[in-house]
Every structure is written in structure tokens, then in C-alpha cells.
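Single chain ahead, by itself, as C-alpha cells, in the form predicted alone.
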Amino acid sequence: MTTEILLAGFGGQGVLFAGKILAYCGLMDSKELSWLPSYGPEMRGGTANCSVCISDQPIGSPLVLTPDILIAMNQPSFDKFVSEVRPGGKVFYDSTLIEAEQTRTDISYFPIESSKLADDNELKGGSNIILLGKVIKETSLFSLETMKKGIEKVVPASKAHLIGNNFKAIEIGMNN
């Protein structure tokens, strides 16, 4: 089986290192992987999307045009990506930021207040791993063991004071 997943926000949202997570969760879990980053010359501020498929056979391209998972962290995210992802997935997005029009009856929609958690919660930057944390619970991709472990082996050492962090936004994720 073949799950393709696209995450889509701006620079500075983490939507790489959210995807690199998924990326390495796949390795750990001794699957096939593609990472595929796209950004725009500004980086912060600007568009970011990132391309992780994940399946159980060689992978033919590491590009996704149809996903199975859109993970949305912003309103031009969702609006450019929402019409391409397969008949039968599933959008996740940050509904502190984006107004979705639940047009489509085909797929799932999964909104969660991403940011507006984070900030609750005092985990600035966590809205990504909040998001990561509802993927998992509403498609069982990963084990929370696996996704910790994926934390653990995508946060440079000099951040390892925010692993802990990281935990607690995916905890936060998988209980809203």
C-alpha cells in the first residue's frame, strides 16, 4: 500500500521538518520513502510544500499530484490544494487560519485549531506537530511510539530541549 501525503503553508511553519517526521517515522517503520521539498526563494514568509510518500513497494516518483493526505496550514494552501487530493482522503488543516468551504463530499475533512492549541499551550511553533498528531489518530499511519522516535531522530541536537515540546504537541493533536 502506498500512501502519498502533501504538506502545504508558509516558510516558517515547519511544513519540511513536519514532513521530514513523517518521512523518518516511514524509515523507522521499514517502509519505502520519498521526501520532496518545494519552497519559494524566500523561504519564511513565502509558499512551502512538502511531498512524503510512504508505501510498501518501490516508490516511481517522489512527486505528489493526487494526495491521499493534505495537510493545510494556511488559506492559500487549502484553496490551491484541496481540488487535487484523491477521491477518499483526507484534508487536515489548521482551522485557527483557514476558512474551509467543505465543498467536496469524496473526501474527509479533519480541522483542528492548530495554532490557536499551540498557543495555548505555550508551544510556539507546535501548530505542525499538533496537525501531525491529529494525522495519526485519524489514519493510524504511525504508532505514537513511532512518531516519537521520528521526533527524536529530526530534531538537531542543539533543539534537543524541545523534544519534550514536540511530544506534547502531538499528545495535544491526537486528543482533539
The other form holds:
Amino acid sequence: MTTEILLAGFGGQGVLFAGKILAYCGLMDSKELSWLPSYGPEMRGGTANCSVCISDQPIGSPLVLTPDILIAMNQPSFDKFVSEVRPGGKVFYDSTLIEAEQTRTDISYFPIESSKLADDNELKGGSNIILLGKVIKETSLFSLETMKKGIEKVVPASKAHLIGNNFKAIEIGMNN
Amino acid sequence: MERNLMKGNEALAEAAIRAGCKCFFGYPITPQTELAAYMAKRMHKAGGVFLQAESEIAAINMVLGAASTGVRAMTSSSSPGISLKSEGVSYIAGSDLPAVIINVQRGGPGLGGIQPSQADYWQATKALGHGDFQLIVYAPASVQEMVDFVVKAFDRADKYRMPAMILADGLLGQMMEPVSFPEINPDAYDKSSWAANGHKNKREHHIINSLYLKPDELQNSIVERYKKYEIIKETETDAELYLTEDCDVLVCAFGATARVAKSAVNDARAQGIKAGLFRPKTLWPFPVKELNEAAKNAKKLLSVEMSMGQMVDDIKLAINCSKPVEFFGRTGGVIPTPVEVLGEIKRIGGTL
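To complete the pair, please output the form predicted in complex with its partner chain; the form predicted alone was given just before.
Expanding to the full complex; the earlier chain stays at the top.
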């Protein structure tokens, strides 16, 4: 089975970083996986998105067009991609920044005030990781243990002191 | 073997360093810049030279110079930059020098765009510069193959004393996949008979040259080179055949597009349509016998490319136009989707 994940938001919100954590989780669990970023002018401000595929079999096309999981971090991304989500799929979104009309009945919506929660807990820029916490709570994609290993892999050595903050953000996501 | 997660561009660079590349000359261009950035960071630690040249033309001529001394040398760029390098590539071929050139393709012509493309197929396989010459051209379809083919490209470049190219694209360059690095033992080819690496007055000096003013001499040098090409055509072709044994529709695709095509073939099979995939791993030499094997029971062939159909003629020639060859492509940086390719398979399958 292949799980196709699309992460989307503004450049600078940590969309690619969150995608990288999911990719490393796949690596930790000895899965097949691919990570494909949008590249070009949108990375310098504007919208950024990132396709992640996790599977037991080799990945075909790494470009996610009909995601099983959509993680939306801003309104334009939500509006653009929510209609593309595969029936039965799950949408996770930052309800601090996104006003969503939950119009589709064939998918599940998981709003979380991730920006507000990040600010309240002094986790600046942690909204993306809080969303990942919500994802592992509401799906069977990865265990908490795997997620922690993934974070340790992705956070560069020079910023190792931030690993604790990322773990905290995951917990907040799981408990809200 | 340990699995790492790497971007295609970074994996190309790491593989080159492990393959014993000691000189990298380049100039930044999207979507291959991570390759040069990785080289800048790693190459000096590996005892080699990284140099950002003033232009693509300078970079390829530095490769010509370095290769003349017998060291493993490489340059990389993306489509418009490769066009600039074409004069130098021709000189390298004319001087019988080994070198590796990487093209992480983007849309063209002109400055084109920065999204993935395969529209440099003709350039790579037919005319990457003036004169009678060829490059060995490898088309990886995964980050792992980017590693494996770089290693192979350096080896074959040395073995045959000719330039070899990795023809990738922006999608492969930008994506991350698990990759492992095999133990590489850079084969020590004896270059002492030709390398211009200093004679210390102990032997005749070696001359690296591509200028022959006497037509007979130039003709002879080219004919000799073409004898080598014949051997390469016999021995160096490589292709993946997937579900081809009983297929009615044979999809032909290389590189990133082959991944999309494979998804479509699987979807077709799930619906009871007998589709198969032929994926050339070498574009020159084109895997003629492998294609004929794959196509032996097929009723129709479908070439799927990120171009306007540059591989179609090679497919038709390989099978002597014995079966209909149809085409579906996207270009300018648009990536075909499995759904579109499945639609084409059905369209063709339906009119058998």
C-alpha cells in the first residue's frame, strides 16, 4: 500500500522540513519512500509544496496529485488542493490561518490551531511540527517513536538544542 | 548496506567523488545547483578540486584540460548550460579524452523554464557538438541509478577514452529517495600511453589534439573511433523490461517519465489490459535488441516522453518500422500523469 502525502503552505512555514521528517520516518521504518519539493520562484516567498510517498513497494511517480493525506498551512493551499484529496482521505489544516468550509463528505477534516498553539507554547515556527503530531495521532502512518527518530535525523547538528522543542510540538499536536 | 536519504543532485555528486573524480568544474543553474553546492562542500575534503568557473564554456574547457592529464574530471549543468558546453564536448570527443558530463534537464528551447524536461534527447544522442562523434548516454530513473550510472559512466569513459553523459531531469535532481553507495574501487585504467601529465625528459611528450589538417588523417582518426562505437553498440546497451512477455501495448519511456509510465502500466494490468514497459537505461547506444525482445508480442508501441517525441524515431528504427509506434508527451516542464498515460494505453489498446 502506498500513502501519498501533500504538504502545502507559504515559503518559510517549514513545509519542506515537515515533509523531510515524514520521509526520514519512512527511512527509519525501512519503507520505500520519495520526497519531491516544488522548486523555483515560489520557494522565495509565495506557495511551497512538497510530495511525500511512503510505501511497501518501489515508488512509481513521486508527484502527488491525489493525496491520501493533505497537510495545509495556508488558505490558498487549502483552497487549491482540498478538492484533489482522494475519497476516504484526510485533511489536516492550521485553523488559526485557514477558514474552512468542510463541504466534502467523503473525506475527514482535522483542524488544529497549530499557529496559535505554537505561539502560546513559545514554539516559534513550530506550527508545521504540531500538524505532524496531529497526523500521527489520527493515522496509523508512523509511531511516536519513529517520528522522534525522524526528527533527530532531520534537525541539523548545529541546531540539536531544538530537538526538544520539536518533540514538545509533536506532543501538543497529539493532545489537541 | 546502509540506506541514506539524498537528493538526486547530491547523490550524483557523492557518487562522482567516490568514483574517484578529482576535478569538478561547473557553473550554477537551476535545477542542478545542489550538485555543484555539494561538490563545493565535499570535494576539497576528498582531496580534489572544486572550481566555479566564470561560465559554462570555461568549465567544460577546464574539464578538457584536466582530463588531458588523466585525472577523472566532471562538469554538470542544465539544458541551456549544456548547449554552451557543446563546443568543448566536441573537442573532448575529438581528443579521445574520458570525461563525465551531467545534464539535469529543464524546459527549452532558449532559456525555456526551470521545470523537468527530456527535450535534450536529440542533443545528447545525436549532436552534442559538431563533427562525427557520440557520447555514451545513461538515463537514470531513480536516485539509486544516478549513483550507479555515475560510477559506470566514469568507468566506461576511461575504458573507451570518450565522454559519457548522465541525462537526468529536474524531477530526479530535486527528489529525495533512499540510496546506498556500493563499495567503489575506481578501476585503475593505465593512462600512461597518452596522458599529458609531465614527462620529466624521460619519454617523448604526449600530444592531446583534435586538429588534423590532412583530410586522410582526420578520416582515419574518425574511422578508428567509429570501430570503437561499434563495439560499444554491441556490448554496452542496457534496458529494463517490465511485464513485456505477453503485452499487447508496449509503453516505451526513460528517466523520470518511466516511473509515471510504470504506474500507468500497473494500473492498466489491474484493469485487465496487457500493457508492458520498455525502459532504456542507455540512450546511446540505444538498446535495439532489448527493444525487439520486449516488443516481440506487442501489437502497438507507445513512446511517452517529456518532449515532443524525440525518442520515437529511434524506436521505429530499432524495430524497422515493423509495428505502429504512437506517441504521448508533455513538454515545457509539464510532467505527464499516470492517469493520462493510462488513458493513452486504453486509446491505443481499444483500436487494436
